Structures are given as structure tokens and as C-alpha cells.
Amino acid sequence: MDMKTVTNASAAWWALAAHYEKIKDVHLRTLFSEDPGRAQRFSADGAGLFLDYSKNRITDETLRLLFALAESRGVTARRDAMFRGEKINNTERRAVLHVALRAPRDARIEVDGTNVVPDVHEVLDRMAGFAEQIRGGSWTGHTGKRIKTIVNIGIGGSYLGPEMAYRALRPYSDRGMSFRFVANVDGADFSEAVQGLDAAETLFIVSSKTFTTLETMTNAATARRWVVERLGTDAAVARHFVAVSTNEAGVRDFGIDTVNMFGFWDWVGGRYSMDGAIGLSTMVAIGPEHFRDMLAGFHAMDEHFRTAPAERNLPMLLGLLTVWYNNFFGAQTLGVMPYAAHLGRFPAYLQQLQMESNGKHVDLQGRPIGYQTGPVIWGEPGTDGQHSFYQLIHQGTKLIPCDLIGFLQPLSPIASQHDLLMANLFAQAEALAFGKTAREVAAGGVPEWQVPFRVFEGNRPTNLILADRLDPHTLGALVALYEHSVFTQGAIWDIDSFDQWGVELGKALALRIVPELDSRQDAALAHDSSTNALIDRYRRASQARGN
């Protein structure tokens, strides 16, 4: 990176920059050959997760300097302020207390002098009671039929969290029920979600804090019409819809009994809310007991992050390593590759968590930043990605650090395939780190002219995260691991990781454009020439199809 562009850099930052110049060309082959105890020393565990970070381009000195950077940036002080309920979301003057959503009943976490934990557990208890009614069949639809399908309507964290968690924990779910998820305002998303469903056996969970979110309420209105048309009365709405919201009047006007409204608080951002009321569909799917196991996993990682020293602190280590590659090596992306089919939506979930949190261009004082902040997060489950984009990671010109995630015990009874899956996980980490030299390639009898094409440079860094099995407790710990890694990064970059003003402008412009798309409109357009032309083209297409 061009260090001349970095503003408000501390001495620790400059020390890391100087260290980077010394270490940037050192190969992992060298680091391992010169340090036989490296794998044992550069590993840590907490909350049921094991992290092997030895295959990173770091030395003991690198870690010492990264910890000094964290200290100079006040990471632990900011962490402690978060746990105390201080209003560290600067631009919205709010506390940041997703950790309260999974705190035990006897905990005390205050916001403005009030312990919020009892309120959290009141909502969790109401969720549990409702989930048991659905799962046990005592809650029936308008015609008296048992509910067999839950459709979760939300967007952002109200969608990505519940969908990811359901897919991850499907082996623990009630197999007699089906769960579907609607987020996209494209009508095709809703149409596909309700394809083949019986309205009399379907319950919609509408998740919107304000009950005004455009995409969510558009889909909710469509769902309401779908139910009423099929069951013949507005009275059916009360038995086929529940709400996760704080807008009691809006929920009531929609036709939902406010007894079936589950609330949350402004000190929890949407992308941090899957372990609260937003997780209602998850609780219905896996049951209250498993849901509380998941909360226990979250809390275990919270306590690990809060109390473990930096050199053993998994979220802090992940966060600092992300800073190391992002800001000193110039790596602009981070690959997350879970070697577990059930975690197929985990990278998408982390995209919002990371990029909505740390995609910021000014610091806490509102000053423009002269350095890179949040990296692009992407990934797919292994082994799928190995036959797709791993080519670029192995032999391309871009440095792409990767987190590889695996589980020692299979969820499937086909155990022999789990051996193959894990062999691929370990092999990819090894291949990315050490590669294959021209001499090694030639020794295998490869024609000389083909050798350059089959060389693997290696020196591609990975973190390897292992757990015993993918269960509710582990999922909670894994999500919290990344939540606190994101926190660590944001504290280093001196940004507000808990607002998301960047989502507003496009939404506001869309509301302005919606009426302009009416083909009967002939008022002059006042956008740029490109947008005007696109709107005109859409109008003409609407006229052609008779709209």
C-alpha cells in the first residue's frame, strides 16, 4: 500500500509498515522450515472452535506489532465500552448490544441505567411459547388446519440470518415442516416461495423493525392478498401472519394481532439480530431448546472475546490478520470457504456482516480516510469452489487470503465421504501455503515446456477453523467469532461499524423513480441523461405490453 496516503497513523502502524517491507517476500516454506514449532505456537481455541493460523505470512514479531497496533487503537477499551452498553454507534447515538441478546438470565447489561436482559428473555420466552404452539400443532390456521410451512419475509439481516441459520441447522429442524424465505422485491421471488403451498397451512413471519421497509412490506402486502384471495376473508390474516417489529400501530393496521408481535431494540443492528426475535423462524424450525444452545454458543464466544488475552483471542487474531493483509499486503478480498454443505449461505451472511459494517470512507470524527477499510467477502462451500475459482487463488496474480472452515464429525451417515471432504480441506490449505516448485514439477516427469504452467507459487495465506460438529452451539460461536472480528477491524480503522448510511441513497432515488416508470407519465425527467433514457426505454416497453 502507499503509506504516504495514510492519515492519523500511529507509531505502531508505521512500525508494521516497516516490518512489512522486511517480511513481504518471505515464503511460508521458509517460515515453516526455520520454525518446527510454528503450528503449535500459532494456534488457539475458544468456545469450541480451534484456529490454526500458522499458514499466515507472519512471525512472532508480526504478532507483537499487530497487538501493539490494537493497543494503540484502543481495541480492548472500545470492546469493554460495547459490553458496558455505552453508545459506541456514534452517528446514531446508540448502544451496540447484540451481546445482550444471548446473555444468561442472571446477567446485567445496562442501557441508560436500565438492565435490558430481563426484556430480552421476556421476548425469548414468548418466542418459545409461540414456537411450541406451531411445532405441537395447537396453533392452527383460519380453517383449523395445522401449519406446515413457514415463510419468512424480510430483507438484509432479517433474511440472511434466518435463511443461513435454517440451512446450517436443517438436521436439527422439524422435518415435518418446510421453511421458505422471501426478500427480493422481484415478484418472482415471492411466486417461487409460495409455489405449491396451501394457504390454509402456511404462516408468514413479517420481519421489519419499522414495518415500513419498502421491499419487506411490498412482499408482505402481496402475501396478504395471496392469503385473503385463497381463504376468502380478511379475518384469516390474524391466523396466518405474525410480526417481528416495534411498530405496534402498523402491525395492527395490517391485520396482525399485536399479541403475536415480537419486538427488538434500536441497540441491535439488523445484521446482528439473528439471535433475537428476527430468529423466530429459526426457533420454530429447530425448537426452543436448540435455539438456546445456539445462544449459549454466541455467549461463549462473547466471553472468550471479552476475557482472553490477545495472543489467544480468536476474534482479535482474525481481525488483526485481516488488517495485516488488507492494509499492508493490499489484499482487497477475503475468501470464506466452509467445507460443509449446510453452510452454503454462510459466506453470503458474512458479506452483509462485514461489508455493511466496515464499508466506510470516513473515521469517527467524519474525516476522509486515506487507507483501505473493509475487504470484499466472498466464497462458496468446498469442494464446489475447488472446481471453480480455486484456480485463480492458486495460480492467479491476486493475493486472496482465505478462511477455511471444517468439522471433525459428519452430520451425514455417509462417513466415508466426510473423510474425502476433510482430506480436501487439509490438502487445499497445504497446497495454498507451500505450492509446488518447478523442480518438483519436473521431477514428476512433466515435459519441460509444460513445467511453467504447472508450477504453484504457494505463499497463499489461510486460516483453518475447526469444530467438532456443526450443531447449534457451534453455529452461534462461529457467527460471534466473525461479529467480533469485524468489531476488531473497525476499531483499528477508527470507523463506526454499526451504522449503514450507504444503503439509503439508492432507496430514496428508487422511491422517486417508481411513479416515473408509469407509461402514462409524460412529465419531463430530471435525472442524468443515462437514467432518463433508461426510464424512457422502460416506459416504451410497458406501453408495448399494454401496461
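Would you generate the structure of this protein in the form predicted together with glucose-6-phosphate, following the form predicted on its own above?
Single chain only below; no partners, no other molecules.
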């Protein structure tokens, strides 16, 4: 617990710290045996998702104190300010309105006195028109062939959401088409993505909010050369490239007709943008109708977050539980394990959403913070993780709260395996919570000397999130659940969850070193001795390979 260094902690914070001292050694076994109504009381529904949070190390008193903390930190007031379009992204002086991307046509959300909802729907309608042309075959490539493959070029927020959503919703996608993603500036990423493709049937979506990002611009230029070399003319670019961006001039300079540009706005952060134009590849894959179902799922969770009382408010509960473990139990990480192969990239998506948003060291006034902010997020699909790192969660020395996500209905035609998948999910949550005592182990006939190795302490907290099936609506609700959980955490910690100065730094740093890597350069290097030596070693290797 890092309370000792908290300088501006409220009474609510200190009350939680005192409560932690009382509860820290209480076992979930005791909490369950003393309270038969626990599972029912500590569960809630919203936007088609069911959350069982009873296997957390909490009591009614914990919740009461966490809600008091939220109240004292003004979480609901800040939430309402976000929905009203106020400029709550303090350091960039911007509104934070990803909720407007999924607002219904007749909603009204103003930024600087202008209702932004009609603009959102104008872009969505244009995206739908484009998606239909591609899917229906009326948009053809330069040689008149139908487009069969879409390659999304983008990185960070312009990549992780589209790739995650495509994988998650593949069963709803047009199986006659393929979708590939290029993010890394490593040329291998591009080469692999275009392996075996016919340029005449390939369309690139260059996705970049700024249209200046080094990786994306480099890959886009490579793609352009790849198309022009194969189709023999610059004129091919018009039929094989479209752009998603806020930078019209940049798109035009690249040679893409701005008729084929799909815009968004500075009030949409990159990691909050998969439900707008950045989701163009998703819309082409699953079609406009399914995309609208996904937006409806997002919106349903927005409404739930906006209106449900704290004790039934899923994002609020998830956010507060994260704070509980992060700041009072000293948990450094949070595991997210989807029991669904289609959600293979969901942990990576959440990693950016959470860690870029809440990995901050100063408060909204720029003052250093004396408490822990965002945890490390990580995870892999169950059941795969069970055969690798779950060991440490069960029997290691660290406390790792986990969110386990499952679906009642299978998506796969091999439905018979679904029982096995779900049995694993329920069994893991049970084992993590209740463990196995020495007496239970010994009763199984285990030799005495082996007993300590086979004891499971238990008391490992989990949230269990269940939905009927993984479909577009559910995915939208699930992503919005985490967006608003992140929001809740950020409001408690009094940080700006919507800037990303750490990313901006990375964008600038490499540019200084690029020219220094040229092996013909022999100008003295002015970095530290380690960086100088590394650059020098690279130059020599380049010389050796004749570059």
C-alpha cells in the first residue's frame, strides 16, 4: 500500500486505507461461507453484459467506501462533463467525445456550440457507401478487377482496434475477402502482409489521425511503390488507396483524392477511435449493418455508465475494483483473460487503452503524484494461459487480480467443445478464489512430503464477465465497458487519461538517430557512451553488408 506518500488524500481515501488493514487477511472462503447471498448481491447487468464481482476481496463496507471515494473525487461530475463535450482533456485543451461516435442520429452533443452528431453520421454514411461498393464489387481496382484484400496501414490507436475487432468478428465477416494489417516499421511486417497478394485486387486503407506518423507514412510510401511497380502507373493509386485521417492536406499530398478520405476530429483520441472512421476496415469486413449493431452496443454501455447507480454501474465497479487492488493491496498488474479464441487480440487492445490512458505521473494541475496510477495490463486467451503463466497466478507470491471473460453461446460450429471451454473458465475462477487447503490435498491421498507443493492458497480475486454471445453488439459494449472503467480510474487518480506525451516523445526521438545510422557518416556522436557504441556497431554492420 502506498498511502504513506499520499499528500492530498481525502478522508474517503484514508477510510479505505484503514478498512484495508481490517480486510487484507480475510479469505474469500470466509466471505462466501458467512454470506449465502453474496453471489447474487455482488453481481450486476448492463448493456447485455453480466458481471459477477463476488469473488473480489470486498465486503459491503468496501463498496460503500469505494463509492464514497468516487463521490469525493467527483467521478460522476467529470463523467457528465465528458458527455456534455467539455474540454476535459486538460493538457491538450480538447473535448473527449468518443461517445459521440456512437450517438444516435437524433442526439445532440455540442463542441464549442456546434452539434457534432450530424458530422459523425455523415462520415458513417459515407463509410457505409464505400463498404457496400467494395463488398458488392462495384468498386474495382485500376485494371477493373474486384477488390479481394484490404490492407490497413496504421499503428497504435489506428491499428489495434481494427485488428482486434476484425479477429473478434470474423464469423460475421465477408469470407470471400481477406483483411491484413501493417503497423510495424520493420519492413518484414509489410512484406508478410502482402505475401501472395495480387496488387490488382488489393486496396490499402492508410489510417492515421495526423498523417505524419513515421511508421505509417513509411509503410504507406512502400505500399504505393508496391502498387505502382505492379500495375505500371501512378494512376493506379486512386483505385487502390483510401485514407482515414483528420489531415486533409497530408492526404492530398500523398496523392489520395480527398473524396476517398474519411475524417474524424481532434476530440477523438487514437485509442478511442475504432468505432469511427478508423473502423473502416471493420465496416468493410462485417458490413454496415453489423457495424451499426456494434455502435449500438457501445451506446448501450455509454447510457448504462451515464445513468446506472454506482452499485449497479459496471464500468464504475470495474474501475473502483482496479483502484482497490492497485492502491491498497499494492497489485502492480491486472490480467485480462478472454475465454474466446476470437478475442485473442483483446488484451493487446486493452493494454493500449489502459496503459496509455492512465500511465501518468502528475495530476491535472501538473503536480507529481504520491500514489500509484495505472496498473500493467496483460493477458492471453484462456485456456491457453492456463498451460503457461496461470501457475504464477495460482501459486506465485504476487497478487494478480484477473478479469475472466466468457460467452454463453458458442460461435464455432464445433459447439460440443464449448462446454469444455466454459468449464475451464468457471473452474479457474473457483480455484483462484478458494484454492485447496493442506487438509484437502492430504485427503486426496497425496504423500505428506508433497502436500506443501500442492496447496493452493486461494484468495486470488477475479471478475467474471459473461455475455450471451460474441457478436458486434456485445463487442461494442465490452470495449465501452473498459473505456469507462479507465475513465473512472483516471478520475479517481485525478490525471488526464486522454493525453499521451510519452507517445509523442517516441515519435521525435528516433528522428535524431536516423541520419546517424548512415554508415558513410563519421561525424562524432554526441549521445551517452552506450548509445554511441550501439550506433557505431550498427554502422559497421551496415558497412559489412555493403550499405
